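Take a look at this single chain in structure tokens; it is the form predicted alone.
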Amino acid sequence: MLTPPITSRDHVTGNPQGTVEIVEYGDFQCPYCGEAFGVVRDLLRSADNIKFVFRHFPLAESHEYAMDAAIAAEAAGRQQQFWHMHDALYLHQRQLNDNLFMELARELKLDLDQFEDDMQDNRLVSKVEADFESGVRSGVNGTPTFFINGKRYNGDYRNLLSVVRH
């Protein structure tokens, strides 16, 4: 069971009033999450009843840039660009490095001084850690992990569209 349920702290896209709620615990450097990104993007384009939430689950011991990428997404979120940074991080997943975050911020036309300051803000680290801890409480032990209407989905993420339609 998803713990806690979706709150106002979560980043939501798709249809905020959607009847199907999908929560993903993901890591921007995880190759399977990169693959799932395309699946979710297609899903959101083809179904209008989905409320999609992304929660951070950076596997920092395996992925050197996962934590910084999560913080970059949160920093962009402070400038209302969370989802654009989310997408850019996945689209550039193989090029993740310390310089890429600022390049993406520049491409998104963020206030770069603010972005740089926010990248150092411990409150964003706490937000990412809170997402991670909620994943642990929800039984997440790898990425990507999906929850559909609060229940863990243990199937293949490539089948999400067919699962949501039934």
Given for the second form:
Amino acid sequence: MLTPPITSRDHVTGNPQGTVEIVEYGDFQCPYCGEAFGVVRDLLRSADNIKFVFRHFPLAESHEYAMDAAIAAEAAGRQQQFWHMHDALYLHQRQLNDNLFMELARELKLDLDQFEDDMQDNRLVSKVEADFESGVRSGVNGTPTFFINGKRYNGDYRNLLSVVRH
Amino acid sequence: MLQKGDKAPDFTLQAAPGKPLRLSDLHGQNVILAFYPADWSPVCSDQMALYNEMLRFFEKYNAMLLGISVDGVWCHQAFAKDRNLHFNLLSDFEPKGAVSRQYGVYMDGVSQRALFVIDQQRMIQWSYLSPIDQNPGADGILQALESITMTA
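Right, the form predicted alone is done; let's see the coordinates for the form predicted in complex with its partner chain.
Everything in the complex follows now, all chains and molecules, and the chain you saw is the first one.
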């Protein structure tokens, strides 16, 4: 079961009043998460009853940029651009490097000084780590892992759309 | 398979070439044993990668994680280096599977995918046998460590 359930600290997109709640635990450098990103985008375009939440699950020892990417998304979130950064990171997943975060911040027209400061803010590290811990407690064993209405979805993420429709 | 309340059998296994590790030498620490079938296989790799990220959580509960399979020390060394693992992988290599048998998790020539949480008195506080093709995650380990810490 999803622990804790969706809270006000979570980043929500789709329909905030949607009847189907989907939570993804993801890593911005994980190629399967990159693939799932496209699936989720299609899902949110074709269904209007989905409340979608993303939580961080960076495998930092396996993926060099996973932690910084998660923090970049949170830093953008401080300027109300979490989802734009989330999308941009997945769209540029293959170009991940140390300079990419600032480039994306510039493209998103963020306040760059603030973004740079926030990238160094330990509270954002703590937030990402709290997401990771909640994932472990919820039974996440790899990325991406999805929860539908609080219950872990063990099937293939490419079938999410048909699962949600039925 | 040994269960909660059983005494954890002591053992000495090689953690690296020429570096034996004995369970009873790990004084004052809880121990997590993660038996798994094989280095390099996809599910094992995901499972070990996950635990590798979790070492700081295990440390909070004063717990040391040990991976165990029948692979040889040089194989473990190459695997750990390739995956950037920061915990010991023990070789249950000679006689093959002897420790896995003691814990009741040896079958078909390999260690099964099994977890044990052992307290400082060397009592097994939790054990779990996972279907061999499923990564068991770590929620069960954390719950077991939490209950040890609460009763200690």
